[in-house]
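We begin with a single chain expressed as structure tokens, specifically the form predicted alone.
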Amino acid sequence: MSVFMDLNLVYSPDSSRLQRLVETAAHLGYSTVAINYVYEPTAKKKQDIPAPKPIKDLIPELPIVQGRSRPIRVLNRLTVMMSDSSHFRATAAEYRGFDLLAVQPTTEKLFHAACMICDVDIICISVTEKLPFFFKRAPVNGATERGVVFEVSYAAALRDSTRRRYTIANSTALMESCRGRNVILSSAAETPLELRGPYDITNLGVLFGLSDGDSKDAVSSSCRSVVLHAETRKTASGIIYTVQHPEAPPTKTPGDTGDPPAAKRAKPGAVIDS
């Protein structure tokens, strides 16, 4: 049985709406979702990178996934809107609090950098406007070889007919370059009404230019690859993984009273030289 994921549920400060969003995703059969924090720096005003809130504070009780006997898994994700190369800082300590890291480049030069250099898990494709550049095979293949995936979201296509045209046009152009490899389909939903079931998204992927098999992978196995890639990225390519454990008190062997051994004890009546 396939494990379906939606790695883009837009964060909302309204915890009740966010909880309804996660509950709807679980009811539709998604086993894993990601709460997406969008960071859009500007040149005029300095903005701080948002800090992810603990999942237990946002959703006190995780809902059970439809058709399964376990609760839904909720991850934290950060998406950086790149309109300048300085907007993404690979060594920023604030990135470490997120499970997934994504960027959305706005120019061809930034798209090339995201594919070839940026240490991220997901490259988002804009669906709200016509892209100002064409997808070239070299950077797309470079991202594929590095294990980075491309994301196409569908919620904008449900809100407006113009955005629907942009979504189909941009996604079709992407599929022609990547040939359906390393692509995930996410909702970018802000309300429960914008969520669709995984089998509906599989049919939607065909409209975007994916084959039947690639479309199913875009909501299942490719998403799982993203999660594994993120875990590897955070553990120094899977080589080093450090965990800080609290210091345990020294253990005593049975019969240990803290006294010195019998051989080192002073004998009764013995004279000790000063």
Second form
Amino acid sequence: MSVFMDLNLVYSPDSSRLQRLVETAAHLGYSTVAINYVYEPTAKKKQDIPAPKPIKDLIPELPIVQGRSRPIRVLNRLTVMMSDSSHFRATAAEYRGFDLLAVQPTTEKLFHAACMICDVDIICISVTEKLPFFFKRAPVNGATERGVVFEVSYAAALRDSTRRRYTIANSTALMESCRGRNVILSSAAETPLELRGPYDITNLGVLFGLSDGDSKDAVSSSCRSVVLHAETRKTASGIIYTVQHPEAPPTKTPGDTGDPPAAKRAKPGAVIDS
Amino acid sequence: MVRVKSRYLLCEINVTDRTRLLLLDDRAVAAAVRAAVARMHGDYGAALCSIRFSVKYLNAHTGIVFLRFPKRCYRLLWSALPFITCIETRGQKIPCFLNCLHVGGTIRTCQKFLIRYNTQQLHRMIPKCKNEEEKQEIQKAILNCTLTRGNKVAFEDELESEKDDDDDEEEEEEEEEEEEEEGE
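Now show the form predicted in complex with the partner chain, given that the preceding structure was the form predicted alone.
Zooming out: every chain and molecule, the one shown earlier first.
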């Protein structure tokens, strides 16, 4: 049983709009969504990397997912628009606050670097302009092996005809080189009306050059593997991780607590036996 | 006897302002679908869409709509549905989107699914109730959500669905819908 995910909801400072977006996503049956913060470094002036807001502040009460009984899961995601190799700093402390990390390379060289070297989860494919470079097999295969996925977002295609053409053209070009594997489809929706249901997206994948099975994976299992990949990025192969404790724990001697430790407690069963 | 095969898409029309749903009629929905198909797939799509496409049922209260497509090309026509951004009716544009809930081979399977889906919606409504009366009313409505009322045999004869066999459903849906309106 696969669950549907939409890993790109555009962040807006207007929290009521964001809340409506998440509610609509839950109504459509997405069990995980990611709020996307876009960071576009420019050469002229220095910008700060946006800091993720805690989910609790943004959405006080998480809506229940359609057809399930548990609330929707909301992640944070950062997308770095990469137009120069210095824009992505692998060790930046700011990146650690985000659950998912994505880059959108604009030149072939950067695309190669993003696929082979950069420690990211998602590589966004530009859908609003004609593709400035070809997708070569070597970097695409490298990315597939590392578990990095390519993202095609469909909200731009809904807006007007030219962008729709670019979206379809760029995504079919991508599918030719990656053969449908490691692709996710996401919305990049700014308003609730730009979201679409998961089954519609599965069928939409056919237009984007995906096969039936691959397009289903593109909204479900590939997304799940990205989320897991993101967890391993933060930790040592997903096994160990370190957190800084906010303050030293209050020192307590064992005698303070009323209950003795579990090992020393008399077993109720043993008493009855004897 | 070989039957002419179709696919029935059970779609939900999502809008921001629910009162505007009442303006919809099936002709407007059909026109919006045709326009979207023509925009996406050109003359070829428009031609396919003109054969056996029809809007079988529209519930303006919940925004549920049944679309019938020929089985051969329903995937192509379906792929145009996400590109509907608004429906024009009575000189007004209603911004909305279609969300496909179920694809069925007969209208009866869609109906079964719809009743289950509406029951689910009622269940989702219970935590939002403000007082005890509303809650009880919804619970009563949930118990009323059954398909068979002695007309099961009649239904199975009508699987061909060339006729308008939605009357029975409508009654049932209507009942549920009233409850839903109150719940909100």
